[in-house]
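A single chain, nothing else alongside it, follows as structure tokens in the form predicted on its own.
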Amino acid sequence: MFGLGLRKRAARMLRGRTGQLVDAVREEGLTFLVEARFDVLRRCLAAADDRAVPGDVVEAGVAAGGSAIVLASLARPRRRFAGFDVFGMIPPPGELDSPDAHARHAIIRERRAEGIAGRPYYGYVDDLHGEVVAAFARHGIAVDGTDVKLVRGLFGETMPAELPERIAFAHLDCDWYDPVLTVLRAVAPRVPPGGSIVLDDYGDYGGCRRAVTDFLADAPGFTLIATTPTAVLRRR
């Protein structure tokens, strides 16, 4: 009982520190994620820790770096963190994506997208990779290329060589059908039992939902355990 009490107090302290970091990255305009979505990330990574799931933490779709900073902070020092992004203008959706995805991309392409907290939309930043590295540093996290790395390029080109061997938790925030399915197929074989994958855009874009459905048709080892506010896949 004493040990359980210590763990509960430690968990409360962790939520407090993480909550401050979430507030900070949101105030800086580094993320579109609301508190409820950050709570899903916290709970899934805590579940991996409770189950002693081996592996590192991955994010696909780093954008301005807000959720990546929080995940890297939660992961260290017991797990490494790897973030993947083109660190530039998001590629267009494809023919399997819904009309709202194409409408959203048209706004982005025409440079009408708005950023957060007075910042420009991240896709319009000339050196986005450099700005994200600097944002990590402001929050006390060094992007050293080993314990914390940010990999620039298309997912299908970078992930085969750069993904960790085992992945306890992955956060997918890559919007459209093709990148979501590409990342799921790359990440899933590396997720041990008890590990999980969170799909941020499941409730936002039909292409993401379709990609999850198509993935699950060929991946019986995963279960869709939540769809609000984001989808969670758990490896059985």
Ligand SMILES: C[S@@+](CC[C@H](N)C(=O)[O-])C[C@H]1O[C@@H](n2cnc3c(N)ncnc32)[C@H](O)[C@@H]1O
The other form holds:
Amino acid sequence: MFGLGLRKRAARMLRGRTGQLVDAVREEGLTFLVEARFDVLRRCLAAADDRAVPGDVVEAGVAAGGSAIVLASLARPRRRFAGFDVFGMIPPPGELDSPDAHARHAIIRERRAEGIAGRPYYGYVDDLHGEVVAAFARHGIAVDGTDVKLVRGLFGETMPAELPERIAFAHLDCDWYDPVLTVLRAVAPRVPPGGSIVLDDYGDYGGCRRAVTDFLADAPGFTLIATTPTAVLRRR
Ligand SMILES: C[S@@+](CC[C@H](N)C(=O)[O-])C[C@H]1O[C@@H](n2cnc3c(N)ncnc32)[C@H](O)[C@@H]1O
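Could I see the form predicted together with the ligand next, after the form predicted on its own?
Below is the whole assembly, all chains and molecules, this chain first.
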């Protein structure tokens, strides 16, 4: 907050607690998400609350922690939050991903990727998990391993044991075909009617769109209810 102009501080006060938190994580360079995408997350969680959908909140793709901090703050105290990531370099795309995904991964691999707001790119940080835990603490959220947990490892290896039994809302922000489909198939059976899944990369990467199409081909209980600025799947 230090150094913020009076007008900016007043505008922030008017935007409510979540708006202030979104501003803060964006200013700290902890997220790639723009405000409109945060608004989708906020509305999906509010819809789950309005319909009394039981279950916890999950994020696949935490990176530097920005969207996870906002989701954990929106979830608690009614729901628990679980974030999943390798907390290191993002695994490579595969043959079902589009050329732009491979080009992006080459930039990351060659250590040419840039971080946000002057920070180093999150994949180059030595102890990313420790940094994310510290960022949660700065925003008043303790990563206690129960109400809030950050699970390190490949989704396919960690999710079977660590996903909550019921998931009212899931945010998938993991870029490529394979992780998106893996997570959709792990998460979807745990989502009760009225719950939803947001796919951050649907408009950005062809591999994510393809994974959603392949998932929907044998998931008749889900409907794609929005595609911009991010995609939303809702369980009927
Ligand atoms: C775009 S970043 C997430 C951005 C973050 N939600 C934000 O607020 O900016 C994607 C993340 O997904 C993670 N990821 C991708 N594939 C994965 C996999 N198979 N297992 C675990 N983590 C994976 C990467 O390590 C990376 O941290």
